[in-house]
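As structure tokens, one chain now follows by itself in the form predicted alone.
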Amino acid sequence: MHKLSALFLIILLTSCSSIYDSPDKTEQTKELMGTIVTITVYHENKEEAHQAIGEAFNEIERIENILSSYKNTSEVYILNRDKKVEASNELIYTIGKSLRYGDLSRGAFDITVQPILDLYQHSFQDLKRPPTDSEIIQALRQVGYERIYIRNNNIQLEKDTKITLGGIAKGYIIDKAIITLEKNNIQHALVNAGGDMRAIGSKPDGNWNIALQNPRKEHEHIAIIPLNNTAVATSGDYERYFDDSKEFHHIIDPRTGYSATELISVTIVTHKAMDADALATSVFVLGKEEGLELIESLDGVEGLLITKEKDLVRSTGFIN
């Protein structure tokens, strides 16, 4: 989760306007996780819908207070500061899944990349220059998810290691909000957190149709993605830059210490938002060939990649 991230995933919700005027639709928006979160529910009882949405937002806030890197009472903040924490089930599960994606991506996904991000921020904000090669090499010595130790409910880091859950936590929180809605007997809903989304069922008139915007042309859509009990997440080089020339962005290849540059956008569609979130980052770092190979190796996962030459690369089952 990024402290000041905007709606950077540039995915637009499209639908039939007549249905959106229906009294069965209930919607609420809040600013959480450094972005805009909207929960849309179709339900026959407005009071029950409002109650379900309220409980889902409470769950989002609860888990954000555990997984945020910026709240000084969060478990992640304490872990980064003290190098150990007695962890909740939520943190243990999220880190465990992060380690799995580290293995699955052969190190392209690595939550210990925070020292590199800290170096970039210090270099550009304080020193007004890019980091040097030697500084990056030095910071890389602090990176490696094998430096995380989980024993029962205790998590420890090596002394110079820090983690960020920015590539996976938002997806997990969306999934937990979905579970809360389902526990309240909601059968048709969409949770949209800054463009990362997961749907319960469909809308009354069909799928939730998501328009994916061209990352280089604000008013041009390049794909329509139908969601029905599925999730979508996008990672792109346009999300957050450290420099005005846009050469250095926040999606770092943890194996090299430099921004990944082969792709400009990756969109993943799968069953859970947590998996879509982590895979979007993993594939972005891996690049076109290795990233597509990873997608094709996984059941129930599809993707759309945009190369720096602006070529569109779709997995075999990607629906457009």
The other form holds:
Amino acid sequence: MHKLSALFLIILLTSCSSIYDSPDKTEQTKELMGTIVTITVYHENKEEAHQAIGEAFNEIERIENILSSYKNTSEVYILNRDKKVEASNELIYTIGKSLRYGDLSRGAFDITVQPILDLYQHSFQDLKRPPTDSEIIQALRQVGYERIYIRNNNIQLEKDTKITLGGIAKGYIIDKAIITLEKNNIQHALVNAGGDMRAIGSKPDGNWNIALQNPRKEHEHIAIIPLNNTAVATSGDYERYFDDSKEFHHIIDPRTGYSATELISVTIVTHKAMDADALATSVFVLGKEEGLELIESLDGVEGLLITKEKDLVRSTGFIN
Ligand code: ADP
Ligand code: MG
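Switch over from the form predicted alone to the form predicted together with adenosine-5'-diphosphate (ADP), please.
Now the complete complex, all chains and molecules, led by this one.
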């Protein structure tokens, strides 16, 4: 499903283009993390800009090779296969953060949902039918982040447990790309990975402004979000369905084993992309009421939710 979804990818958030294009602008795009990644930099020295962008892309690839579930040499792949792995700092950090988001969201964010995703995939692809309630109950027995054990840099999983970092890794990698750019003397940049992004500094003509598209009407904007050294991430059921009735998609409610269906889209704005990414997935699972409560309880976090009924719900400090 991962490969397929890339073909259907909607870039929900696009950087607003302006008539004025500075000669200091350097931009490069690559296909990574199952999506399209664009790095835009404003920097006088073109050679330095190219060098910095190159290093940022190398960093993205390096960490993707550790955290991806699909690459058969990645630490996550080995962990899921062998139920143990000697982990890099990057994996330890990402899993640690995921566990904290698990607690913060009272279990809505849970990286051990992979057996449910596997069940969906097997049911729809091989058996050509939805999973049954009892199959879901059976798969749910393997789910629960208390089944992950971390001792120093050794990670172990209980039998039949599998993890996915799809709800947090992209954000973490965006942050690492930004750090790499900063280390290379870049002060004004935007890293955009398929609509999840983080900006530093500004553009010569002002803010980094991001247009949030209507997930159901591609050419309609529902908000303009100014990024002032902040990040934005969106979780939506928009295009990644397992079935035609759109009941089964890739964001799982770990409390039921079914896909979360109360919202169609959640956009989070906060300082770091990793937090925005994990919170977007968490709020998507929690739904309108509990999701908003979580956003309002956190400092420096704002959100825009779209309900199934297409109502737009903003947190109190959401600017657009
Ligand atoms: P996108 O992949 O479109 O950026 P998300 O950031 O919401 O969307 O991530 C969705 C991914 O998160 C899924 O593909 C899966 O790997 C993972 N995931 C699904 N449900 C959960 C959950 N309840 N908690 C944590 N991760 C989840
Ligand atoms: Mg996410």
